[in-house]
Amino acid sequence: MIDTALRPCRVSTEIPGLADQIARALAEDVGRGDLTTRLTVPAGTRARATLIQKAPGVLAGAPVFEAVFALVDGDVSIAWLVEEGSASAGRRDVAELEGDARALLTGERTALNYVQRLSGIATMAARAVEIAAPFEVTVLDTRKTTPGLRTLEKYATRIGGARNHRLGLDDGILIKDNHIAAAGGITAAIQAARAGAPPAMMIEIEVGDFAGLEEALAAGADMVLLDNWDPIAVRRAIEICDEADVWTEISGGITLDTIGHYAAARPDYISLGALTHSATALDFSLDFVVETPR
């Protein structure tokens, strides 16, 4: 059960870089300081404020919206009313704050900005897990997320319920069509991806029709990605792995609309750039009630 006493703010360690990332976004958005609050708000004025999510979907960001006001004053206190990563039908009250009425209006903006987002992702991330959950499919993210927000974007996927892809470059093979093309073809790209890479490292690649695909199993890729197939043609490629043993995984302008006609192919894998690129921002809002001083 949830502890929903009053305690200081903290910065969680779970988040790599959280407090780093924070702080850059403090600086963009603070710059200088906080002037209107600075002008309009009496030193030492008390207040306390509710975080308020105004529609439904899943609460993400949590760690990170408690973050921005630790760091902004450690003064601020807050009790969690609701768990990370659960969903709401509709309004609720989600947080608690209380503390230095400057200190919770100079964080506002960055903290909303935060959950809101990430929320956003939460919320579609579980709606396309719900959706593929039937045909025992994996839903998993991409690299397409905002430059500098990465590792907060992909925790949100997780709290949806999504899986991560590769968090960057170094984190896994992923053959692609530019790839290929420079690398002078699909069997080429394999075998030397192959001589190169860690024994126990997955060797994953594109392919854009059946003749990429026979040419990448005979190659001995260990996973292919199926891109921008249509669903009656994934089908019969998907058969084709299978009899192979070859993981699958399908991607392509994947969207809410569509996946439930991937999935029913029963890849082991569909990948939505959507997750992060297309996520509508979950509405939050932070209502105060300011403690006047004498």
The other form holds:
There are 6 protein chains.
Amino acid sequence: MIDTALRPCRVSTEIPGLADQIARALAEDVGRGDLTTRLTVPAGTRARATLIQKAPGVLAGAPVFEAVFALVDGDVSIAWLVEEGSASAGRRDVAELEGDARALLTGERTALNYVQRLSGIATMAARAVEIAAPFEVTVLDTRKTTPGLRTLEKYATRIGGARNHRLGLDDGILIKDNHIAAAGGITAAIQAARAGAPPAMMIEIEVGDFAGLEEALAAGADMVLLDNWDPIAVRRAIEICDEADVWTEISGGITLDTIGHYAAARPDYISLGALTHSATALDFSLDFVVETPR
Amino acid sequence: MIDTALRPCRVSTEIPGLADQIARALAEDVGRGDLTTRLTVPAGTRARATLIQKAPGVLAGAPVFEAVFALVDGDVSIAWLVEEGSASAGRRDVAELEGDARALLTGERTALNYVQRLSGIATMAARAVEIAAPFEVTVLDTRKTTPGLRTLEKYATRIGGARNHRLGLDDGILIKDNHIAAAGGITAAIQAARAGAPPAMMIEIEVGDFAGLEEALAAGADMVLLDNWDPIAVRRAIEICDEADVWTEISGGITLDTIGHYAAARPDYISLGALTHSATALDFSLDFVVETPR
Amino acid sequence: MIDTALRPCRVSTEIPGLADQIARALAEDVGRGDLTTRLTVPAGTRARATLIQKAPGVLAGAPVFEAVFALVDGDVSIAWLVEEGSASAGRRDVAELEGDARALLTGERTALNYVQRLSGIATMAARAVEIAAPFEVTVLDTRKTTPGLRTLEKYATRIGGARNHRLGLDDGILIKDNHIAAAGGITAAIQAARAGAPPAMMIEIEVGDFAGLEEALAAGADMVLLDNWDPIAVRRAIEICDEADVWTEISGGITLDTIGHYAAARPDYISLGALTHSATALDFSLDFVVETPR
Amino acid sequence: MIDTALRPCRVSTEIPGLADQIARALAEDVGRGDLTTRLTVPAGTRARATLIQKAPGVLAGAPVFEAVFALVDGDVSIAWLVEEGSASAGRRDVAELEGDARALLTGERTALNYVQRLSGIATMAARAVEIAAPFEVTVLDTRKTTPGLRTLEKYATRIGGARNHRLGLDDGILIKDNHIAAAGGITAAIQAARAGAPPAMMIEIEVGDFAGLEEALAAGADMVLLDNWDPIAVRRAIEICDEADVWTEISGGITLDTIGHYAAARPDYISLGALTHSATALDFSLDFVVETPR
Amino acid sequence: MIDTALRPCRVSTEIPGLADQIARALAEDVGRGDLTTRLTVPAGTRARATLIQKAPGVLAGAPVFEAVFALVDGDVSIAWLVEEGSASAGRRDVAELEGDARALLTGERTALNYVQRLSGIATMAARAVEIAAPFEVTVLDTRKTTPGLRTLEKYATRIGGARNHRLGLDDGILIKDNHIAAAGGITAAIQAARAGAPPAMMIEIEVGDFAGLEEALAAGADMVLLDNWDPIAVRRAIEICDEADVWTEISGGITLDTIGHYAAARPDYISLGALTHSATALDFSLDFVVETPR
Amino acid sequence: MIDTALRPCRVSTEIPGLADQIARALAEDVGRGDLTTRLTVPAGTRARATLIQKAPGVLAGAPVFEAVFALVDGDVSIAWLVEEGSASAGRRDVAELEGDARALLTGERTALNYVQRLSGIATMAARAVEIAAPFEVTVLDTRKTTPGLRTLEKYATRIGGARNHRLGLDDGILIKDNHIAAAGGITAAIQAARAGAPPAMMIEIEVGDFAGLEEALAAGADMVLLDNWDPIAVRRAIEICDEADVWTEISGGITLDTIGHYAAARPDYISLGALTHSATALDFSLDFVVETPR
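Show the same protein again, this time as the form predicted together with a further copy of the same chain rather than the form predicted alone.
Time for the whole complex; same chain goes first.
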């Protein structure tokens, strides 16, 4: 449930580092000052504006949109008309803003750029989740995010209903082919990882064929990543893992077109890089009413 | 022309702020340390790797890709096999790398994330330029970029052959509807801008109809932005501007499907937000050969 | 019009990056702590203080002065008695402050250092504008600013009535002798610039003699910089440019003593590096009344 | 003694924080990129340049000038022809540079802005020292520096032969009128300071009349600041302090015109805010020879 | 006297750089988000908590503890039950907190880590001061602090009743053996220091034997550091210094066990590195009552 | 095996953020410049120095010590005589340094502060590991680290042979009492965590009695934290967990005196906050030989 009354914009503390990130984005856009606004909009002018979602999809990034205006100027108020994460089948009004016209104009583009990208990601994630859900498969994101936007893009996939895979190289162990080669084999790699792994962290390993899979299971892997397996083989691999009580993840160029096909093999997880590297923007605009034109 | 010999990776000084930006992206991915690599890859292991472009398109971001490895570790060398900005009709080898295996593994994802996104943008830009070129229309990007990546994404559109519109709110004057409303009309807005504009900076103004266009021309606008005009009207508007010796720009939800249609009206410029907000990643991978497995 | 009532100090959002800049200046002065104040002024002591302008000139930097106290401590209030940009023929009271004595003492020097320098610049700019105005010549500043203070010093010249030339190397095109030499001549340089210039950005070029001027005009320059021309020649050059409908700027060691002489040649602009590199401080002081001595 | 051979530019480690400070100054000037240079100067062009001092004075800031080019690009070399701190009675060549033409052009203004300001300060300091020296009086600078440039401006006064007063609020105890009022009197202030002062730090106190001076001496002040005393009284005050074996400092609007008068009273120190708040730039220029024009 | 009513947490302005320091500490602990709290504690849950000191000692770091919660979330209130610097002979309740349960849980560990360390230091300092006080010897800390915590650890020694020696290399002159060797002897070193020392800064020099002591006194040292002298010799050295009216400091591996022995020699100062490098944490805990469990 | 030849100091890339962290520590100590060294040590003086470990223990922090000198000045070389992580029963020479005397003196204290603290921690960790090893119990560190030093202190515990528990709040799920209360019970908390946990991350939960333990096991906990259990009960709890194939961790004020007692109960892990909050410094010194005294 949301409160639709106007109140001052604020920076959410839910997303770590949000204020710093937005401050950089604003500095990037505003640079040494918003020249057009300074020259044409008298100081003290007030305006109202409506945030409009112009295409079907899931709203994600509302707290980011709001924080932009909290950081541009202390004097912009906002009322949310719909909830973060809610989906719409078409155009809708999303929020009302009121405040200093200069602040609204200066923050507009940055705020829209965030909400358009994050909603685009959430919308794609929601579609993937919808397809996979009947198979009881959990959809995961990946580390294929836009550099600098990891935290926000992973937030958007969660809003869309997907679950986060590890956030970086430090909060999970995923042994890939190259690690295996450097370690001297699957067994050696798993043993080395086990010897130094933090408590309560499982060991996931990528396997490319059945021999590798068998070796990984024998060496005690907790979870296997079946990357780019063909559809027939992947079903058999998952059966083997299920018998061994080992978690399974499928990945490798999976799209909205192919996810259903893979979900039918009933892995525990399917991960899609496309959620973050190939989602396109969801269209939003900010319509103004200037209150004190001169 | 490129030099294909291996040499140490370096940070280009051509892109302002590149080192800081990459350092943040690496910190975001590496966090408190690359756990899997530390546990499974012995210190001192060497590897070679090939950067492969896996789909047709324009390479953009080579200096960024390289700088990632310069910042992860001083001991990775690179040889470029193709030139930044070159296009390929299919899969190709793009670069060879050699160095510390841990450094290569730790930097891999961040480096790929950059080159995939920037090449995706350059590829889309190149396609737009190709369509518009016969009409002698210049393709522009917009400020609808990913927050934090403005400089790099604008670099990518240039690599693709488009030209940059203003980089932020401080290096150009573009008077939009809301500025006009706040200023008290088109004439007032142009006069206010003229009175304070830096020397050598033209004044561009958005106009929505012919009355606005006439007023803008009468008030001395140097350039007009015809945003969301219908195709018939836009032709007439451009004729009027050409007679008045005023520059013209068309914008408003233009895509690769519609740009040709608008280019035929022969404006000076067409700008596409889609170049940066809706380009999808171009697929690249890094294939390793570990040189000293144990 | 100003409101002379006491209210809490605040950081203006009009000047991009102001808070960060002041935070650095305070850190520079305060270092690891204001030793004298901590040892001699009991916590909780209150004081009032008056900001006094001690010499004739233009007040500039009021928002900066105020922001210093907003950042030292949340508990200093201020009332402005005169307006930013107003000129005085002699000594005057400028503002009243009230608040925590420790905060007032700790911020005093930094706040005064800003207002003294910025008012010195505005005062010199105002004098230049006054001399040039009868000739309808616009006075410009330059990039010869104190490193790190570009934004503030350019703000101060505006307060003094001058107009800002470009703020940096990225918001204007000014082709100088060295660019011409590297490009292979005036025509080549202008063509190269035109081919890549952002829309709505004119091309200004420095010319040293009449041959260069003619070539620049023929190549389509929008504006010429006549740097260090002799007074006779400059008049003729300006006539040529006026006929060609090209903007003119004069520069080169111009001072308050010589600006009138050059203004009589009626260029569009005269730029003075001296506004920022050779303005001296305008004298201000802060007189305290401690309210709760012990 | 200096080595006049060309060698790569480097960042001096003698001045704390120099690299960060210059990086900020460059970012301020270059912004999102040096547009003119990128468009008109082909990549790979080489140039030579000479740094010329165009007016009499003391060179200060050579390591700062050099560091700018070290930070713009790794490929600029420099040869110094004269020593930091040396004085010239007229125009002279100061350094030779060689390197990438783009780097030289991009760094030029920032590098000159530093050396012009610092040399202006050193030149004024040298003149003050010259006047005071016959009286065996040490010239001091103050905290009236340009915000953000404290360390560099204090470096420049040292180069000019003056000595640094405290660098900030944390490395010395100087009890002023307002501290005295807040502490409840001179004696109370000195006692409070003594009770918490770091070992090896003397206590200096400002006194405004003979009664205050006597109380300060009785309370055990180590050094007194005679601020704005009249010339007759100040002589008597210094005699009293000399008898009491207490250090003396004179301050208060002292200029090059008046310093000799005050020095004749033979205090230990005279401090001049004017060294940093009212020194004007010493004129320098960078003359280029482009080596590979096209 | 303290006010025991609940009020919103705030960041003290008394400790320079406190907010930045805590922000880094929180970022270090929270990283990309508090996973456990986000998953298990519903948004909006409220809690109360009591800060308990579990062992005898001096409370130090209350403003730091409080500032952590001010920075985690604006909505945590605190009431202090005892004063900063107060000592307890056993377990006691120190503060009450009330606010958002997520904020309390996320900030808990960082806040405790600060107060435990700082109270441990203050407790050790208080014990040293207690032992030295009867001998009228002032206890000093040193620069042997935890890297990054200098300001806070020096604050803690003050809270414990010790006095701060210099805070860094820039706010005092202490000539050690190595400086003497490089300068060419004690006399040369003192003369060199005197020639450039800021006004009001004494010169302290380390001496290792009586010959050195005599030379230092003859050269005009203001203060001598007797480092690692034997107990008999140190008494004689102090007598010599007292006669010469020179300040004395003893140092060198002094502990709570040995400080009394050295204090009996009645130097002016004894400095202990152990206060900061070997103090152990004082035990604190935060006990929660969740107000709205579900 | 180590290479004992002198080579230039460098910054290790193994420890994320090391350069930034040391830069801050140096800035904290050096401030506005090393006054004593600048005044007494002539520029260009060279010195050699030996790093000496003066007490028994494990060396940790060698790469940090070295990086300090890499960052102070590019011209200090080092030769390591013993390996990081090696233990000594007494005093030993650890490294030889050679370089600019000013750089060595300026970096000395910061470098020693790091190596003393980290070696103190590693030494304590090694002792704990030695006691626990015969029982096949893994020793863990905790989040009770010095704020700002998390990464380095966790590195030191690894050097001492312990294993790292989670590095922050984002790389592991550990449900404590307060989370349980807020979630509405053990079962609810585990279910909530399971529903959103990243793949491959186990769920650890703190239990305080047998009822809680049974509920946690029934709800599917992967690992339990037995905090402050009495020695008899803990044995029984571990037996229950072993039967359920669930990992066990013991914690709660465990010291070197009591760890053996708890290890005998044969949990999988024992964690000690004391490793980081109560380790004392291991004594090191740097002995200089100045090579070019004057």
